Amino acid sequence: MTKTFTLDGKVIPFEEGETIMEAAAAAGVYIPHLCHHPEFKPHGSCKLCTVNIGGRLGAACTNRAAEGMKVESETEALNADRRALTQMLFVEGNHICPSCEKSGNCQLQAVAYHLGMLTPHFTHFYPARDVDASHPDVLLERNRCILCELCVRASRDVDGKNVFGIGGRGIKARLIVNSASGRLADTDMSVTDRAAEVCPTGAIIRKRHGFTVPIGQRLYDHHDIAEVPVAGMERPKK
């Protein structure tokens, strides 16, 4: 017999094991998110997907569910926090939409649109960040960097180079290169990585590329992040 448990009071099917956000993109219904991703083993840092399980809050990402569970997801409360969480991702680091070449493709962009984000809210901490052009192929751009550890644990996890890395604490904390430079062009990191092109935001871009597809014909351009499949899940529903 299938095990079910309710999100938003919506009946979700779920094979043993499965985590609640698993389950949820199973079944077509978006969870939001920013560091999650169905490739890599859950992170569960950025608190975007967090729901209320039973009266408790927990990650979406890491959160197993389970039998007869009752989960609120879109919930007032819940999206208000997101919507702070997403309007602090954006005054603290420099990110302006307007300008970056992922504008169109972005996640970070594409939640805050989704959670109906109208101004960052907050006062912009305009952080000093270092932008790293060495490499021939691969920009790292620190300036759009969120943290989510995307790039860190696919570059040690898919490509076995441990390329990336989070130095520094709390508001120091920021995304290191591990060469004995510090630049990225002292790496073995290829364009063909998966680190490469599992960045959500506009942090780590491919050269020669930004433009390929005009802004107005981008993923989220015409499409809110939740009737947009990310690889690996089932396409979820609004």
The other form holds:
Amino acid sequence: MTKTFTLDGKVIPFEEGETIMEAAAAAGVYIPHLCHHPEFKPHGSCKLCTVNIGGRLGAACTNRAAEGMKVESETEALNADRRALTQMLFVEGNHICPSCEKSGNCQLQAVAYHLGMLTPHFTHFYPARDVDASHPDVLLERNRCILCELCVRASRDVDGKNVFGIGGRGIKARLIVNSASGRLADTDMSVTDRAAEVCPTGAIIRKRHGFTVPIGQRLYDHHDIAEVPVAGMERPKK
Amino acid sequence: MTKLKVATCSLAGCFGCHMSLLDIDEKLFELVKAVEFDRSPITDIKHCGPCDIGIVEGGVCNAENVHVLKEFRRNCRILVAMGACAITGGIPALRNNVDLWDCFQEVYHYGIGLEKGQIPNDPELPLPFDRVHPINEVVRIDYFLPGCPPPADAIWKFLTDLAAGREPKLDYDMLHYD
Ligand code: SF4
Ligand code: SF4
Ligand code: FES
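Structure of the form predicted together with its partner chain, please, following the form predicted on its own?
And the full complex, kicking off with our chain again.
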């Protein structure tokens, strides 16, 4: 017999070892997330996927599903917290969407649209962050980095290159590049690496590909992120 | 029915949001039936008087912007931040990590086609700030209408909702930050 738990009252089947996020995605239920990607080990850092698990708050991407568990996700209170977290991500970086070539295809922006965020609300930090344009094919725009470590995981676990890392702590945390000079050009990063594709924001982008699709015709311009399946998150039906 | 009094202004913005307001096209005729304009680009009123709705485009980049913004807040029952610049600082905020002096040099001395450039220095010019700020960092804002600029339909929906006393609500297609 398949094991199940309930998510907002809906019965969700799962297999032993699966996380709440994995089981929900397989059942076609969207839980807002930014640092999760089905191809990589869970990281649990953005906290956007926080759900109520039988009265206790936990990340859906790191907590395993268990038989009979009662999970709540789509509540006013949880979405208000998610909105506040998203607002903090906006003010901690320099997100100038009108000048960003990722706009319309950006998951941070799409999550904010999904949550109905109308303003970043908090006082902007306007931090000074370096741009690394040294690599011939890949641009590193740290102003847009949300420290999700997807590039770190992709480079380490898929590309086997360890190009990226997070250095510093707290508000001083920043994306660093593993080369003696600290420059991307001095690594073995290639534009065909998985790490070049995986960034949810406009922090890692391929050069000479910006604005190929006009603003207004991009993915999230007309599609809520909840209806766009992330490749690899659906589970083949047995 | 008494007409709603509406004032608008552009601070550190490009007037694109105002152009989008004009883009509501023939609905402008309906709008002027319900609305009377106080300070705005279509009147020649220099100072904002008591109003129902104040719409502010652009962020705060100099002392005069603060002055105008405070005047709007004092006079407007409902204050709306319209567009990316008013809400986040927008494109003008791209200068926030550039030293103001370097910025001036670049624009007035080294700009393409400039010879013997001069940095404007007239006592009548408002004092520039070293950073551009969104307007909610200066006064309390009641509503935010994002976009660069917000689509004409979004502005229309927003204003008609407000005028009818409804909580303004944007459809997914009308909500964007670029
Ligand atoms: S990365 Fe996304 S949220 Fe940040 S500026 Fe670009 S489009 Fe906007
Ligand atoms: S560069 Fe992109 S993928 Fe890497 S940590 Fe920053 S936001 Fe995440
Ligand atoms: S997606 Fe779960 S913490 Fe980021």
